[in-house]
Amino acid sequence: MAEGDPVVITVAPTGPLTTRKEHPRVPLSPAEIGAAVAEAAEAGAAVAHIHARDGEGLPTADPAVYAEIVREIRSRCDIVVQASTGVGLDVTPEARVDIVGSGDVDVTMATLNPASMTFGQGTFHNPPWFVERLAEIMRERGIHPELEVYDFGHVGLCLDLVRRGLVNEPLQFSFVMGVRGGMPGDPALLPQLMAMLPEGTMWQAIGIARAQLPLSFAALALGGNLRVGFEDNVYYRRGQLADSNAQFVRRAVELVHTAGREPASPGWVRERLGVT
């Protein structure tokens, strides 16, 4: 990130894994999903992290899907829309394929996982013929990836990606800390992933639960920026649920503007990426 550059703030307003019974105001069909994108747009999001439910609140890897959540978020607003292509644990790597393979689904960005993981009680499938299927398809249809590192090793697969020309620059990477069997959420370790990374590459800090608020500021500090969202936390502060993925967003533009910087818009981050 160069000096002065704006903070892009990510909301992630569903997740694969978040429930009614964690939180009863998580969005789950298309339009709750467009609603809740919307108001945290309004708040100060510059991307969107979508993930999509079927018709039992359940992880989803169909286009129709995630291509209706798409036309809702779009009808309503102007943010970067950003599908993970990490879904759910029971959903297979052939199933997630066509999330961008099919071509229905119009997004700017996806996200890319390198590597196969234990993630808490279950595995998170990522073999390689699925990361250089999906790492293909998003440069075909020039779909912007972003990396997302679970561990340090994964840093390695990802810029040995980049070498083999599977991923274009400019680079934008995202540390997702706090989940068992990756990192923890432990903000001295951020200087030392940076360090790992090409000059001018972008990246975010994602904490899980309680370490989204520490990794948020230790971010800010060291020129990162942020993602918030009930995919990561349903929390606001200790034993206090938030009243929307917005009050996350609010916030994030508060620390932002106390670090002495601006939020980003969702022309910035386009004209950064060189995407539509």
Ligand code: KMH
The other form holds:
Amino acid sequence: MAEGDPVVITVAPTGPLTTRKEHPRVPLSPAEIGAAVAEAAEAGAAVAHIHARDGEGLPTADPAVYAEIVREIRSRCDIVVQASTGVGLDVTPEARVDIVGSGDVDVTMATLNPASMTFGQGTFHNPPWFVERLAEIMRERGIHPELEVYDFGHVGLCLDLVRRGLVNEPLQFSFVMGVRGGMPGDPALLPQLMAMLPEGTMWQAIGIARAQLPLSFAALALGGNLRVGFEDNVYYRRGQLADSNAQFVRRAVELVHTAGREPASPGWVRERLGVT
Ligand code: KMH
Ligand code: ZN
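For the form predicted together with ligand KMH instead of the form predicted alone, what are the coordinates?
Everything in the complex follows now, all chains and molecules, and the chain you saw is the first one.
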């Protein structure tokens, strides 16, 4: 991020794992997600990272549900919409290709997870054929990849996709920290991760659970962007659930202002990434 650039705040309101048991107001239906994202956009979020759930609240890659979520969001606000292609551990890579491959889901960005790994108690399947297929489809359709890395070796895999022309600059990385099976939620790792990136690469820190707030402070200090929301953390402070996703966004905006910066608008993000 260039000196003086605004800070991009992404809201991840749902995720694949958070249930009503963890938070009674996690938005699950397309209309609930649309309303939560609009409230977060009003609070200062520029990007919405979305996951879809089926009628039972389980993660789904059904393009029709994704398309419905996008419609619900777009009817309320102009936030940049980013589709998760990670979906959930039990959804196959074959099914996940359809999110960007079907042509029915009109999103500006989508995630690209470069490697398979242990994820909590399960396995997150991202075999090389799947990563390459997703990258090709996104390149063809002008969908900008959010490169989600959970460990140091994943950065190299992403840069290899760039070298092979499957992913184009400007690059946008997420350092996901605090997943069991990935790197720990330790802010001291950020400078080493940053050192692996080409100059001018945008990045954000995704801190899971109690790593969320310390990593937000560290990302701000080091020139990174912020992500908040019920996908990553439901506690506003120890023992106290957040009221809403927007409450997290409001706190992120406060941090940004305390750091003497401004939150980015959706328009700024589109211009910076060269997308419409
Ligand atoms: N579904 C999780 C296993 C993404 O959104 O692309 C990881 C995830 C990543 O949520
Ligand atoms: Zn996600």
